[in-house]
Each structure stands twice: as structure tokens, then as C-alpha cells.
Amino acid sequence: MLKTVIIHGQNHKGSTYHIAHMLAEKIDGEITEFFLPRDFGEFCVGCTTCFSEAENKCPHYNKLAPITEAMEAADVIILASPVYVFHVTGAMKAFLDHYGYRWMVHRPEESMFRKQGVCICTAAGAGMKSTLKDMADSLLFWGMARIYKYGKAVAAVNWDGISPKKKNAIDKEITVLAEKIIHRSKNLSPGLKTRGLFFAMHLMQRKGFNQKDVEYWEQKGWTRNKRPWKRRKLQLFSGTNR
């Protein structure tokens, strides 16, 4: 059963909410959710901390750990957001911003590599392009072994007023892409494009520019051969000690 959770980058539930949890109750399993800004609606203040101490130095930390620890115990993370003059909502970037630290070019998360990430839009017209890639460039960074875009022109301001043929079409597309992510789930591994930007950090930070980040790729091995998609192997043995 897998994990998903859902970050959701308005409070009403509109046409990008009922796709996204859509897409939730097909892959089956435990479905957490977040609403922005209800449950996180700070601004990053561009201090820096994060970067050069410690993220835990971030003043919005503790109001924004228990949305860290949900996508941390998540298979499946699904950032969902309205097309807002085509772009993410406000309460989207600004969480977001939050997470600049984790970038593969300062410290990811280790299990971001073995998660897939969705990023679900919608828009009465046009603007999913740059909306999806505004979610998907922070999937990529993170190192999310798969990421999905959805965008969908649903030619109406409310989930009711999508026309009955639209909302069968979508609900066959999201069946493929759930369909997809389970499969992928049980044998699942980094891509060609995440594993290139992990190789090019990798030899970056072999000369490093911010200490924090140098101590921390050093401490995990991966400026070695370590690789974070790498399960380490358990050895089993049987009779006695040699």
C-alpha cells in the first residue's frame, strides 16, 4: 500500500482538488493532505539561514514540519495547484521557497530519491505549461526518482461546471497515470535526467563553495560512490560466526 500525500496550493476545493485526490484514491492507500495557506501561509524572508546554518534555523520551521515529515514518510507526493495568471499560486511558491535548501545543488533529502512526485493544474483556458514546470522544477531539484505533470484546460471556473464528457476523459487519463505510478513502485529508480543533474552536483561539490553543503555530501558518501537510490543490501547469516 502506498503513501501518498497531497499539498494543495489552495483552500477550496475546486477543479485541481478533485483531480489530484482523484488521482489519490487510484493509486490506493493511505492519502494525507494540506491545504495553503489554512495549514502553511508563510513567506520566506530571504535570511539565508537554512543555507549557511542549519534548517532548523528557519523561523517558519516548526510551523511547517509537519507538512517535512508527511512528505518524508510518503511514497507519492502530489502538489496540486490552480493555473493563477499562469503561474502557481501565491501560498504554492511561497511554500515552496521554504524548501530551497533541499535543492540537489545544496543538501536533498535522501529518500526524495526513491519517491515519485505528480504535479496536477488546471485552468479554464491556458497557463498549464508554466504552471506544471513551476511545481516540477522543485520535484527535480529535490531528486524525486519520477515526476508527472497533468495539466488540464477544463473550460470552467468550478469542479460542477465541467462538462460530463471532459470529466469522463480525465478520469480515464488519471487511471493511466495511477496505473503507472504503481507499477513503477515496485521496481523504482531515478531517471536518466535526475541521476545527470545528481552526477553534475556530485562533482561540484567535490570542490564545494558552501561548507554546509560540502560537510553534509561528504557525511553521506555521495561525493564517493554512494548513491542516495541505493538501498543497502541487508546480509543475512546462518550458523555460527567465522
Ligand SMILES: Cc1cc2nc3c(=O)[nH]c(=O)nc-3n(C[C@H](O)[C@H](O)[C@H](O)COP(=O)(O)O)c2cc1C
Given for the second form:
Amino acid sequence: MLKTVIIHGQNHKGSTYHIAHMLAEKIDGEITEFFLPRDFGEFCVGCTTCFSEAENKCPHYNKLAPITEAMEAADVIILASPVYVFHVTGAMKAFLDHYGYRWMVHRPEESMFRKQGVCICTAAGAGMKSTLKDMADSLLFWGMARIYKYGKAVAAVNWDGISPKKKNAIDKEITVLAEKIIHRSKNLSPGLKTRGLFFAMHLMQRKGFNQKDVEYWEQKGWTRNKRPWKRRKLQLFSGTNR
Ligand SMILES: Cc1cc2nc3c(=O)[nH]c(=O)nc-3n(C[C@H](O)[C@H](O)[C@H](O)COP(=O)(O)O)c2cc1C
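Just the form predicted alone so far, so send over the form predicted in complex with this ligand.
Shown next: the complete complex, the earlier chain at its head.
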């Protein structure tokens, strides 16, 4: 059974909420949801302590912890946001800023390489591409194995305003997406983009740039030949939990 976590970039249950929830339901597992800013509404204060010292020194670390833990426990992470002036909501952007330290150029969380991520947005008419990119950039740099984007121009300002024909099309497209995610979960490995980025980052960390990041990569063995997505297989073969 797959575990899905949805991070909604808004508090209300409009078109974006319904599409994100529809996908999670079709994936058909355990669903955990967070609404921004209700469940996390802080702005990054720009202290850069997460980069230079440790993420748990962030003044918002404890407030963010329930979402961080849910994402680490999930198989699928859905980021969903309505298009606001061609981009994600301010709440979604403020949330993503707090994980800058997890970008592959710094200290990516190992489990991300074994998860699938989905970006969902709706617009009245335009701005889906840049909004999806706002979220997909983070998922890629977090190291997620597979990333999907779903943007829809709904010609409406809420779910009830969407035409039955469009709702039908959404249902079909979301069914296909859910099937793809379920199918891939059976034998998940990172795509070329994630692997390529990891390769470039591992060369960079070998040269050394930020001491904390170098220590992290070395301790993980990633500057040598260990790879975050291979851990599970190795464990199975060796029969240990180390
Ligand atoms: C502040 C704000 C900015 C918006 N900017 C855009 C935009 O740039 N392009 C667009 O097509 N629709 C824009 N919209 C409309 C919403 O993106 C659209 O109605 C969306 O489907 C709403 O999703 P929701 O029902 O989940 O809230 C904007 C709406 C708001 C409230």
C-alpha cells in the first residue's frame, strides 16, 4: 500500500484541492494532507544557518517537523497550488524555501531518491508552466526518483464552476497518472535527470565547497561509489540494516 502525502499550497478546497485529492484517492493507499499556511505559514528569515550549521537550528524547524516527517514516510509526495500571477501561492513558496538545505547541491535527504513526486496546479487560463516549474524545481533538486507535472486551465475560480466535460477529462487524465505511479512504484529507479544531477553534484562535492555539505556527502559514501537509490537493494543482498 502506497503512502501519499499532499501539501496543498492553499487553505481552501477549490479546483486544485479536488484534483490533488482525486489523484491521491486513485493511488489508493494511505493519505496525509497539509494545508498552507494553516499547517505551516512561516517565512524563511534568511539566517542561512540550515546551510552553514544544521537544519535543526532553523527557527521554524519544530513547526515544520510534522510535514518533514510525513514526507519522509511517504512513497508519493504531491505538491499542489493554484496559479497566482503565473506562480505558486506565497504559502507554497515560503514552505519550499525552508528546504533549500535539502537541495542536491547541499544535503539531499536520502529517502527522496526512492519516492515519486507530483506537481499539480490549476489556472483560470494561463501560467501553468511556470507554476509547475516552481514546484518541480524543488522536487528535482530534492532528488526525487520520478516527477510528474499536471496543470489544467479550468476556466473557473472554484471546483463547482468547472464544466462537466472538463471534469470528465480531468478524471480520465488523473486515472492514467495514478496508474503510472502505481505501476512505477513496483520497480522504482531514478530517471536520467535525477541521476545526471546527482552525478554532477557528486563531482562538485569531491572538490569541496561548503564544509557541512562535504562532510554529509562523504559520510553517506556518495563522493565514492555509494548511491542513495541503491541502498535498499544492497540491504536485501547483505541482509543487514546498516
Ligand atoms: C491572486 C490570484 C491570482 C491569480 N492569477 C492567475 C493567473 O496568473 N493566471 C490564471 O489563469 N489564473 C489566475 N488566477 C485564477 C486561479 O488560478 C484559478 O481560478 C484556479 O483554478 C483557482 O484554483 P482553486 O480553485 O484551487 O483556488 C488567480 C487567482 C488569484 C486568487
